[in-house]
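The chain below stands alone, shown as structure tokens; this is the form predicted on its own.
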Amino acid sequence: MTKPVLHTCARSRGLRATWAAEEAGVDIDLRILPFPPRYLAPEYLDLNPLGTVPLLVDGATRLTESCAIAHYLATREGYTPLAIAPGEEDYGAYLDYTYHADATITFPQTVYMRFAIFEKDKGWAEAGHAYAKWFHKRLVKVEQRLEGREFLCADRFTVADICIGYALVLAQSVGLDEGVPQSLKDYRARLTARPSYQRAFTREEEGRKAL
């Protein structure tokens, strides 16, 4: 079977799914592209006319959202440990809080580092700091759903913690970890101190530098 191809950026949303194929122990063919491709690699738009990060290429599949390939890598053999399966406890639960990750969490970041980081000379950088307040309060509910917890569904560690466990990465590296609640931040120290975390962002980080 020939290798999955992952075309990412070290440290975007990418890290979901580069993380995702080392717990599942899948062999990836690891792209790092300079930030933003779309400019610095515009050959890139070839493979991906959105020209974002990550793109997953395996065979005839094609995947662009980062939650998506980390469940796709996840199950690609079949269902394993880190997905919850229609049927199982806390199936719902899974797919609830794996979107959640994305849609909700991620994207108030990603326009707070846009108008507050970006583009903040564009006089936009009040609207960025009032999404980072949006980030802030949409922690709540995976606060809640932690207490009692070490991971978020079927009492082990799963896509859906990847998936939350990136924006809280995020946060920390963009500067929006002042109101992260301390329990999100214990959350994220179990999360990153896992080996797979550390293989992935290691494995990035040194394409990164080879740029």
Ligand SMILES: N[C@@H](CCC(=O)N[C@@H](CS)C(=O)NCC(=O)O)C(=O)O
Given for the second form:
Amino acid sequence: MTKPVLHTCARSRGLRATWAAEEAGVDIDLRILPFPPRYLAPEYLDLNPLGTVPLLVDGATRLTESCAIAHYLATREGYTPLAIAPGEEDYGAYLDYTYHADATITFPQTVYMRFAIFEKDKGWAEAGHAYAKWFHKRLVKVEQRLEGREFLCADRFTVADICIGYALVLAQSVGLDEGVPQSLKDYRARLTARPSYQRAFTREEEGRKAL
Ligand SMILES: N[C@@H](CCC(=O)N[C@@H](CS)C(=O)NCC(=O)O)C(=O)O
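Next up, can you give the form predicted in complex with this ligand of this protein, since the form predicted on its own came first?
Below is the entire complex, every chain and molecule, led by the chain shown above.
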């Protein structure tokens, strides 16, 4: 079997993939790029014309969606406890929270980042802050799901926790933590205390420092 190559930027959504690789024990070739690669590593566009990270290349298989990559790495050689198989209780919830993470939660976070941080001088900061509010309101589903639960699905840690957990990590690093409920901060603290998260974070930081 080939060794999967993960192209990513430290602390980007690719952290979902680096973290999943550590949890699943998949030996990946981690290639850290400067951010944004579109401008700082234009040759990357030959590999991924979108210019986005992460990109996973595994033989002829190529994926550019962080949550799909996390699920792929967890199931590359068959189902593992990190994923939930069809027929198992919480299979639907597992899919739902895994997709929910980027499509519904990280989406308003990135609009906030663009308008309120990266391009705030263009006069769009107000729109950015409106998306911050939208982000906070959208946490209600995860907040309710975790009432009385340690993890999102099947009473165990899964890729759904990685995908949602990353959005909460991002919230903290981009100044969106004020509107995050305490229960979700506690959940994030449980997730980021995992040795596999720590290893993934450190690997990415080492790659970033070596640029
Ligand atoms: N839905 C994709 C989004 C990928 C994405 O937009 N990644 C950001 C970094 S977190 C990026 O590459 N931004 C730089 C750019 O668009 O040039 C995923 O979950 O991986």
